[in-house]
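The form predicted on its own is given below as one chain in structure tokens.
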Amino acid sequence: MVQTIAALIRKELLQIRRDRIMLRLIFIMPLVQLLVLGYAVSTDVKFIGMAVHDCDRSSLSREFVRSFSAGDYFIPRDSGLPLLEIERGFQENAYDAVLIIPPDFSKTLAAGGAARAGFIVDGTNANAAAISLGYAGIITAQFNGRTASREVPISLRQKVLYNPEGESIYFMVPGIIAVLLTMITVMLTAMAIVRERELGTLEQLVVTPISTPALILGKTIPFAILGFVEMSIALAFGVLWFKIPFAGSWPLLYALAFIFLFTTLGVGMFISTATRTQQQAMFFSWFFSIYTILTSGFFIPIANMPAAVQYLTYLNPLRYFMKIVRSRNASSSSCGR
């Protein structure tokens, strides 16, 4: 049965290494895919455009606009607009926010009061009109501490934990190498037996004495091998192009994608005794992958799905297998150290 198994890998790398196609899509898409996705699927909010409408003209209130130009965080302008025009401003893309300081706002504040500015947000986005209303309330906070005469009776120090520079690249490379994982096997063994069937020689297999088992590993074991093969090369990929850094067992973590593998090749081979074409099989592997990415917490926190898709969220694998991808060794510090 061995040498069956064998003779079985050995047939399906040599038909893989002559399909040209297969090739490209194993080992340059996924490539292209950790590329683009890691630089273009971000949750960073950065460059936000910002109208100013100052009607103070002080110097105090021209720190104020300033103070929101440090980082890369708000692009701060005159938007030419009157005041009453705000909402054209929007409806044309101008802006994204828009910054009112009333005219009184430097002799209040030089008279001990508080001063009030409006601030004003797009909400066609609600992920980034939240990210921006909390920018503005921490820069205000920060300008506040500088300019106002009374103490402050609490000093809260800050800090973040594993990605203090706030980098949302370092959350969703580790998620696109699940995903990458998982749509390279799910689709390479669902057109397995598929491919068979539609060539004609899925009969000479049923004809031959191979054994069921065998057929099966036979089947599985090279997409397996493809698929650790995938992953090494999308971790060195991450670790030496995106300066993310390994925290944690690499052994530990080959084990447990050895047994996020058994899900994936068992949907796959699913799919592919239970299809005809490999049209049909592809679009089959399509749905799963989507429900699985969407229901996986990769891009949204399952904690925000509604109760009945989170109950739904416990038949996917990948939502393990990225919790495992995205985890890190910390050690904790107890009070007054």
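So that the term is clear: the rigid core is the largest set of C-alpha atoms that superpose within 1.5 Å between two forms. Note that the structure is predicted; figures quoted are calculated from it, not measured. Residue numbers count along the first chain shown, from 1. What changes on going to the form predicted in complex with its partner chain:
- If you fit the rigid core between these two forms, you'll see the Cα of Asp96 move by 2 angstroms or more.
- Once both forms are overlaid on the rigid core, the distance between the two CA positions of Ala110 between these two forms is 2 angstroms or more.
- The rigid-core alignment places the CA of Phe228 less than 2 Å apart between these two forms.
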Second form
Amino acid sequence: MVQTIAALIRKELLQIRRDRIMLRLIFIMPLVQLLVLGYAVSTDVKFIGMAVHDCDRSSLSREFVRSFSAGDYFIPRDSGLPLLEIERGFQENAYDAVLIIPPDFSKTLAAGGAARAGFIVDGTNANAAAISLGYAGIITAQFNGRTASREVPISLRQKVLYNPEGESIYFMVPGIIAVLLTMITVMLTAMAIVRERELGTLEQLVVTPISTPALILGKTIPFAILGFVEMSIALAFGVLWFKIPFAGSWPLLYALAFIFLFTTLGVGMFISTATRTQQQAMFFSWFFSIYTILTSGFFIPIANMPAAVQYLTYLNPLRYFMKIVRSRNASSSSCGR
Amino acid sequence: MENAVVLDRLTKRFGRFTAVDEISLSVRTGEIFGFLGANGAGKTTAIRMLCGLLLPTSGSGSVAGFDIYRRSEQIKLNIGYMSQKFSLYGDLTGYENLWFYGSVYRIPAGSLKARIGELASSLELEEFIRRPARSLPTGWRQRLALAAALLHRPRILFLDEPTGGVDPVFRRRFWEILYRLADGGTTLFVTTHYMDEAEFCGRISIMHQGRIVAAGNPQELMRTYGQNNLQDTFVHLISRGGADA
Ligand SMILES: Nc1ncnc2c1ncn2[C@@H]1O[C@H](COP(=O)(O)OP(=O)(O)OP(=O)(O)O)[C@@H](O)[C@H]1O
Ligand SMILES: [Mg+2]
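Okay, that's the form predicted on its own, but what's the structure of the form predicted in complex with its partner chain?
Next comes the full complex, and the chain you just saw is listed first.
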């Protein structure tokens, strides 16, 4: 059994090594994808529409609002919506941020207390949201500096709606790693058996005394190995190039990835045995991958989905793994804000 | 054991189409049996059932003394199979293919190396064994496939058109190898469309539309049907069988 499985693994890896296109797909694609997607989310953010709810209407509050319009970062405007319906503005894309100044703003400041203002951003675009928060923080700090006579400055209470963990690159890169791991392992395993069936080599294999468990193990272990190699490359790239702070435990991350791989390898193997041609297998693995990625919370936060779809995501293994990689990697950096 | 292969009314249907229709035959241990028939007669289907690749619809059969329904694992240890279509890995070299199949047959690494060397020299494959299988000329490719089927020293060898697309010189040499194997006690079950090859066989059967229409020693068959050569005998039987159907 062991000799048979080892022979299959060796053969499978040898075949992948011979296949130039496959090699490129496996090892270059992740780097390209990381670079493109990683940088796509970190473009300049300017002219952010900002609704203002100034309940204080004092000269001080107006000055505070005006300070937001300096430097083209924010475009303050009246929302025209009642305070309780500000979410509607996000949904209708009327603005991406809301500044709320409570009625006692200037009174508290005048009395020497710590005044508070609210700042809410639409987290659907995690990157823009994170940057808006940064700007708002700086503007508030500058405003405090200008009016430094006060002992207790204004503290800005910030809140990100929809995507509270929103961290652009720190958030995207681990997500891409999870996506890559899913795609590579599902597709390679899906091809494993059906390719041999189509080429006719399966026939020669089946007349040997090879047992079904040995065949299945010998046809999945190589792709589990490749999955780990792929994940390691992507992780190394994320940590060394994108400087993602890694706060979790490496052995735990790999152990959880190992558990996750059971689901993708299992699906791949199922596709491979249930289909007749490589084309069918490709189609099914694409279908599975797309569904899995879309309902994993990779692009669209799960909380943003309709309730019925949210329940559907519980069936998606990637949903859990996405959470794992993102929290493992992002935990140390996200508490900064 | 007297008979290497025994079939009794073996049948295979694909839906409503009967590919193999109640064939019965027996092949003696150590003989070269020629399994002839027109295109689509059902030869490959019958061989696939004997090798445990396909489950029969009805009838019974045994290979190397093992029942084809229940003991296919035992059968697989005792047979070698060379399929009609080249089915080794084209992207691997001959050596890698042989090493892989040897390991799958659980031959220990030490003896496997010796066995590959031995087969490579007896099949004159040494020069070609380091080249990707797909790049080999047909004749060499067929020899490589034969080597893969012989690695575990099977008692019975099923060869489905082993010389299809191979030139006459190569065919002659291929048959010399088969003779040597038969002398060594291996039973050979061979399909072919070449009548000169069929004449090399101890006994033959001729299949048409799923049935065996005649079986026996080639010379006897020629005499029985009053023909001068095997080619005419074959054509006579097939066209007569066609008229029957
Ligand atoms: N899996 C299958 N499903 C349906 N029909 C099949 C299947 N396999 C074979 N057949 C049909 O069974 C018949 C016998 O095929 P088979 O391959 O056994 O013939 P053959 O004698 O080997 O022919 P050839 O000399 O061309 O190799 C053919 O008509 C073929 O189309
Ligand atoms: Mg055939």
